[in-house]
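One chain comes next, on its own, written as C-alpha cells: the form predicted on its own.
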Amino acid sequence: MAKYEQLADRLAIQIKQGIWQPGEKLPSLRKQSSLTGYSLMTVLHAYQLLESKGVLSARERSGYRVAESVEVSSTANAVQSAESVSVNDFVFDVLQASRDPHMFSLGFAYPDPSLYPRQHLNKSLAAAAKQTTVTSALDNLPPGNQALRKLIAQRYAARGMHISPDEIVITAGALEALSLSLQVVTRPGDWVLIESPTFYGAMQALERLGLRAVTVDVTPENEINLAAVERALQSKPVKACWLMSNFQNPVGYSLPDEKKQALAGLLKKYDVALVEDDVYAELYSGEELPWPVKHFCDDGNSLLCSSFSKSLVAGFRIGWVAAGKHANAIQKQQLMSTISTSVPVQLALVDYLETKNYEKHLHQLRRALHQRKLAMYHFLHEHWGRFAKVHYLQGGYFLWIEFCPNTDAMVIYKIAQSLKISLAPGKLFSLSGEYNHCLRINASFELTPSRRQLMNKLTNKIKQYLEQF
C-alpha cells in the first residue's frame, strides 16, 4: 500500500471515530505534513483520494473539510446496542445519552442547567483566578478552604443546626463525600443498610469498596418502614446506614420529623453509623427547609453529605461532609485519594456566597422547579394515567412512574431513545431488578410545545407496546 493510501486510511478511521466532525476543517497540507512526517505531495494525494470517495470536500482558499454527509460513530449509540449491561455500564449509558444536545434529558440526574446563575458564577471564577497564588494549593488542602467551611457552617446555623467548620471537609462533589464516609466507618465485607430502590451511586460505592448490602423497601406512600429497619439491624451486623431522608432519589419521599427522630434512635441503639445524602434539601417546596436525620443524632456518629451540584452548579463538583467525630479520619482518607478539591472552584464559591444573592437564586430555583414538576405531573397524569401510576410528592424534581408489573421499562427506555428522549429505568436503582416496571423522570425541564409534541409521540408508542398484553 502506498504511503498516501496509508495516510488516507488513517484519516478515514479518525473521521469515523468522530475525531474530525462533518464540516470541520482538517489541518493544512503543511501542518499535516509536520504532524505525520509525510511529504506535502503524499498528504495532498491522501486528501485528494478521500475527496474522490466523498469523505472530504475541498473549498477554495479554505482547504479540506470533512464532508457534511459523512456518518461518524456515536459513543451513546454504541452503548445502546449492548444486550447485557451491569449497573456501571447502564449508568454510563444513561449519562452519555443525556450529553446529546438534541436529547430531551428526562433521565438526567441534575436540574436543567439553564436554571443555574451562570453569569454570576463566571464572574466569581474570574475573581477567584486573580486571588489564586502559588501557596493556594497548600492553603486549601483537606479539610478545605476555611472561609468556605465557615460559610457552610453559617448556613447550617441559620437552620438551627450547630455544626462547627472544623467538622466539615470539602470534597469533589457529594459522591466523594459519601464514598469517603463509607470508607472510614466500614471495612471490606461489612454490611451496609440501604434503601430499595436507591440512588445508583450507593450501589456503585458498595461494589467498589467490597461491602455487602441489606436493603429495606421504600415506597412513595409509606416511605421507609422503621420496623423493617430494626429487623434488618437485628439480622445482620450492620456497620453503616446510607440513606436520603429528604426528597429521596428516585422515589421522591421525605421522612416526617418524628420518623427521622425515631430512625436516629434506632441507629444509636444498634451502634450504626449514619451516612446521609442530603443533596436535595435546598430544593424544598413550601416555607421551611427540612431537617436531616443528623439533626436528631447526638452521638457524633453521623456523617451528613451534601453539595452545590443540585442547587447552584453541577460542573463545579464541590461537596462536603459534616463528619462529626469522623472528620479527622475523612481528611486522612482524602489525602490518600484525591489529595484536595479544586482550589479555584473553592475560591469561586466563597466569592459567590459572599458577594451574590444565593438566597434569591434558591428562591427562584425552587419556584421554577415546583412549576415545571407540576406541569410534567399534570401532563403524565392526563396521558399516562390509564396505564401507569404517576407519583407526585412535594420538593425536588423527580417523578416516580409505576407501570403494571409485567411491563418492561427497558423497552420503553429504548423506545424513548429512538425519539431522542432519555429516561431513567427502575433497573438503575435496584440490586435485584424488582423495579424493572418503573421509571424515574427528571421534571426540571420546561415542557415547551415542541417537547409536549415529543411526549405525545412517546405516549402513542408506549400504548402500542402495552397493547401486546
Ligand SMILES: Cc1ncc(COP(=O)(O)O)c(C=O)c1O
Given for the second form:
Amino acid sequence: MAKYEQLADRLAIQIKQGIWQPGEKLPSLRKQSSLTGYSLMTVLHAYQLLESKGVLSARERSGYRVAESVEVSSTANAVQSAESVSVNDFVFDVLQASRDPHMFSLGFAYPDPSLYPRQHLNKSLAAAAKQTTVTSALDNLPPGNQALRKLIAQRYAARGMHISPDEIVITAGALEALSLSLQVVTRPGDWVLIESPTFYGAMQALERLGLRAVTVDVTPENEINLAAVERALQSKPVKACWLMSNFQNPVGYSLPDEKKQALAGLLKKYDVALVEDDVYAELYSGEELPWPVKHFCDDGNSLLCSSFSKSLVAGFRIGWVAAGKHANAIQKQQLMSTISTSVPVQLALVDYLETKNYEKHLHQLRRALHQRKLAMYHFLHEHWGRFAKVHYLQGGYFLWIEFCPNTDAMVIYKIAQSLKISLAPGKLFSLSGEYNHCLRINASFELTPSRRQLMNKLTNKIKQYLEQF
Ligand SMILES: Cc1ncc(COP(=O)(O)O)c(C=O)c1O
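Write the structure block of the form predicted in complex with this ligand for the protein whose form predicted on its own appears above.
The complete assembly is shown below, putting the previous chain first.
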C-alpha cells in the first residue's frame, strides 16, 4: 500500500471514530505533514483520495473538511444493549447518548446551555486568570475560597437564613457535596432513606458507598408521605435521609413549608442526618425562593447541598455544602479524595458574583425556563394527552410523563433515539422498576418549528407502538 493510501486509511478510521466530526476542518497540509512526518505531496494525495471517496470536501482557501454526509460511529449505539445492567452502567449509557451534539437533548439533566451568561463568565474567567498566583492553590484548599463562601452565605442571609461561611465547603458540583455528605454521616451497610423515584445520583452514591436503601414513594400530586417516612424510620435503623424538597428530580414537586417543618421534626426525633439536594431552588417561577428543609432544622445535623450548575453554568463544576456540625469531617474527606476544586474557577465565580449582575441573569433564566416549560407542556398535553398523563408543576424545567402501566418507556426511549431525540426513561430513577412506564423530559430547550416537526414524528411513532396494545 502506498504511503498516501496508508495515511488516507488512518484518517478514514479517525473520522469513523468521531475524532473528526462532519463539517470539521482537518489540519492544513503543512500541519498534517509536520504532525505525521509524511511529505506535503503524500498528505495532499491522501486528502484528494478521501475527497474522491466523498469522505472529505475541499473548499477554496479554507482547506479540507469532513463531508457533512459522512457516517460517524455514535455513542448512542451503546445504549441499545443496556437494558439489563446495573443503575450505574445504564446511567452512563444514557448520559453518553445525551452528549451527541446532533441530539435534541430532552434527556439531558442540565438546562439549555445557551441560557448561561457565556460572555460574562468568560470575562470573569479571564479576570481570574490574571489574579491566579503560585500560592493560590494553598489559599483555596478546603473549605474553599473564603470570598466565595462568604458570597454564598450572604445570598442565604439576604433572605433570612443564617448559614456561617465557616459551615460552607466548596465542592466539585453538588454531586461531590452530596457524596461527601453521605460519606461522613454513614458507614458501609447503613440504611439510608431515599425517595422513589429519585435522582439517579442518589442511587449511584449508595451503590458506591455500600449503603442500603429504604425507599418512600413520592408522586407529583402528593409529594412525599410523612406517615410513610415515619414508618420507614421505625422499620430500619436509618442513619441518613437524602432528599429534595424543592423541584424534586424527576417528578418536580416542592414541599409546602409545613411539610418541610414536620419532616425536620421527624428526622430530629429519630436522630437521622439530612442530606438535602437543593440544586434547583433558584429556578422557582413564583414570587419567592423556597426554603430548604434545613431552614427548619436546629440541631446542626443537616447538610444542605447545592451548586451553580443549573442556575449559572454547568461546566465550572462548582457546588457547596452547608454542612452544620459535619463541616470539618467533610473537609477531611475532601482532602483525601479531590484535595480541592479548581482554583481559577473558584476565583472566576467570585469575580462573576461581585462584578456581574447574577440577579438579573437569574430573573431572565427563570422567565425563559417558565415560558419554554409551558410551551413544551402545551405541546405534549395536546399531542400526547390521549395516551399519557403529562404532569405540570411550576418551577425547574422537567416534565414527568406517565404512560399506561403496561407501556415500556424503554421502547419509546429507543424510538426517540432513532429520531435523534434523547429522553430520560423512568428506569433511571428507581431501584424497583416501578416507573418503567414513565419518562422525564427536559423542557428548557426552545420548541422551534423544526423541533416541533421532529416531535410530531416521535408522536406518530409512539402512537404506532401503542396501537399494539
Ligand atoms: C437532582 C440533582 N442533584 C445533583 C445534581 C448534580 O449537580 P452538579 O452538576 O452540580 O454536580 C444533578 C444533576 O443533574 C441533579 O439533577
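For clarity, a rigid core is taken as the largest C-alpha set superposing within 1.5 Å between two forms. These numbers were taken from a predicted model, which means no experiment stands behind them. Residue numbers count along the first chain shown, from 1.
- The rigid-core alignment places the CA of Glu446 less than 2 Å apart between these two forms.
- With the core superposed, Leu7 shows a C-alpha displacement of at least 2 Å between these two forms.
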